[in-house]
Amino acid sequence: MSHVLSIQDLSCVGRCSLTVALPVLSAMGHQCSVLPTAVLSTHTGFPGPEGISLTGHLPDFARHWASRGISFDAVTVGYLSCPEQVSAVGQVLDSFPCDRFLDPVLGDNGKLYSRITPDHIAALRKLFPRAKTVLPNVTEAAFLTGLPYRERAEESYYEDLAARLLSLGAESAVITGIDWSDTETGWYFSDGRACLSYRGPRVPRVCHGTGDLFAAALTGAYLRGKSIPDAAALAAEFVRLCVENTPEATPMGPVFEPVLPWLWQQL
């Protein structure tokens, strides 16, 4: 059984960050530990939501789990609120040697979220060279690189992103959310050596959090033995059944619990 430390906020209402990734790695057969880096009261697509900041507490957890020589197999890293919340998270990851997945959340359509700043995006830069995968969408990419987003393209477009993606120091890079076509969504993926791109079709219904689910999803499947891309596909594939089985008129995130068992049985 694999050890996974996934460090991202805390929901307390809502499907989203450490309120799927905790489900979905223990059901894909992990032990699943935490480290919160906030807790909210519900997650953003709420109005208004109470937090409480855990920011000057994540290297003393970090100190503490080193002291007694708790170790992880691998760590997932999902939203960070400020550049401070991202260099307290670096000195984390530094304390573990192990497999990191980075999911740098900054944007969507082609847009930042309203508390994201310059210093923001460098400071999640100087994470990549710990990660062994990221996990931007497309708009996160376009951010990072500094190459114009574009809501839909050629796959050279996304050969680009990825490649400076990976000049950032990263081994690997997915990047998801891309818009095929009307009736296709999908990733793609490099590490330097191979390029590859997934499509599958269009579930037309928008939920918040389906990239932490993506990324829990992804991290377990390759605990479990799958490369990359493997792991990518069944994540994608999960992701889209989850959307499928959600009502479109709610605000609670993707129904994935049904569908633990059918990830369950693909592993």
Ligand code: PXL
Contents of the next structure:
Amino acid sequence: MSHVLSIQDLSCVGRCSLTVALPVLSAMGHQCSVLPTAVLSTHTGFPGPEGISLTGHLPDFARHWASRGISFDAVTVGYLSCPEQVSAVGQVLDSFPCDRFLDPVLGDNGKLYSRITPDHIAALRKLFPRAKTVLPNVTEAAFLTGLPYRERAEESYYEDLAARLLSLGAESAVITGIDWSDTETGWYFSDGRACLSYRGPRVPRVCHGTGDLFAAALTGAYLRGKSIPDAAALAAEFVRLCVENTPEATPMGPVFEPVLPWLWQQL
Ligand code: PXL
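Now show the form predicted in complex with the named molecule, given that the preceding structure was the form predicted alone.
Complete assembly follows, chain above in first position.
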């Protein structure tokens, strides 16, 4: 059994971040420990969430774990709420050398989420040299690299995005949420040696929180011995099944619970 640390917010309502990572990683047979960066009444897709930031406490938690000899096989990082929090998470990562998976959550559909600033993007770029794999969607990859966002593009656009993500210091990159055509969706992978793309059937439905499902399933599959591209293919299939299972575009997030047994069966 692997021991994973998931660093992201605890949004109390609306499936995303920790409320997705915990069940998915547990269902894949891993121990999932958590470092909640903030506690929010809902994710920011609901108007006016209440919240408590835990930024100032993060290094203390990490220090306590290190002093007790606690270690992790992998760390995953998801949504972070401000540049100071991104820097604090950088300090935490430095205390635990292991494989790190970074989902640089910034926005979607060509737009940044409401609270994301240029300083936040700059701070996230500084985490890249610590990452085994970064998992941005196309919007995030564009904002991080400075290339213009393109909703539909030929493969060379993603090759260019991936090369720029690697030049920020990540060991490998999986660009997610690529609309290849009206009927196909998928991802683009590069580790500087191999480039691979994945195309699966597209479910035409907007669904909040799918990136968090993808990151958790990819991490879980990697820790069960799959390569990053094989883990990403499994994660993409899992996300598709979850979206198909979600009746309508809802801020409550993708209905993943009935698909957890499928995930276990793939391992
Ligand atoms: O799903 C990404 C995410 C996670 N956590 C919070 C968010 C978002 C996306 O908006 O607001 C709090």
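Residue numbers count along the first chain shown, from 1. Note that the rigid core is defined as the largest set of C-alphas that superpose within 1.5 Å between two forms. Keep in mind it's a predicted model, so treat the numbers as computed, not measured.
A.B. asks: Align both forms on the core first, then report whether Pro23 has a C-alpha shift of 2 Å or more between these two forms.
C.D. replies: No, shifts by less than 2 Å.
A.B. asks: Using the rigid core as the reference frame, would you say Asn245 shifts its C-alpha by 2 Å or more between these two forms?
C.D. replies: Result for Asn245: no, shift under 2 Å.
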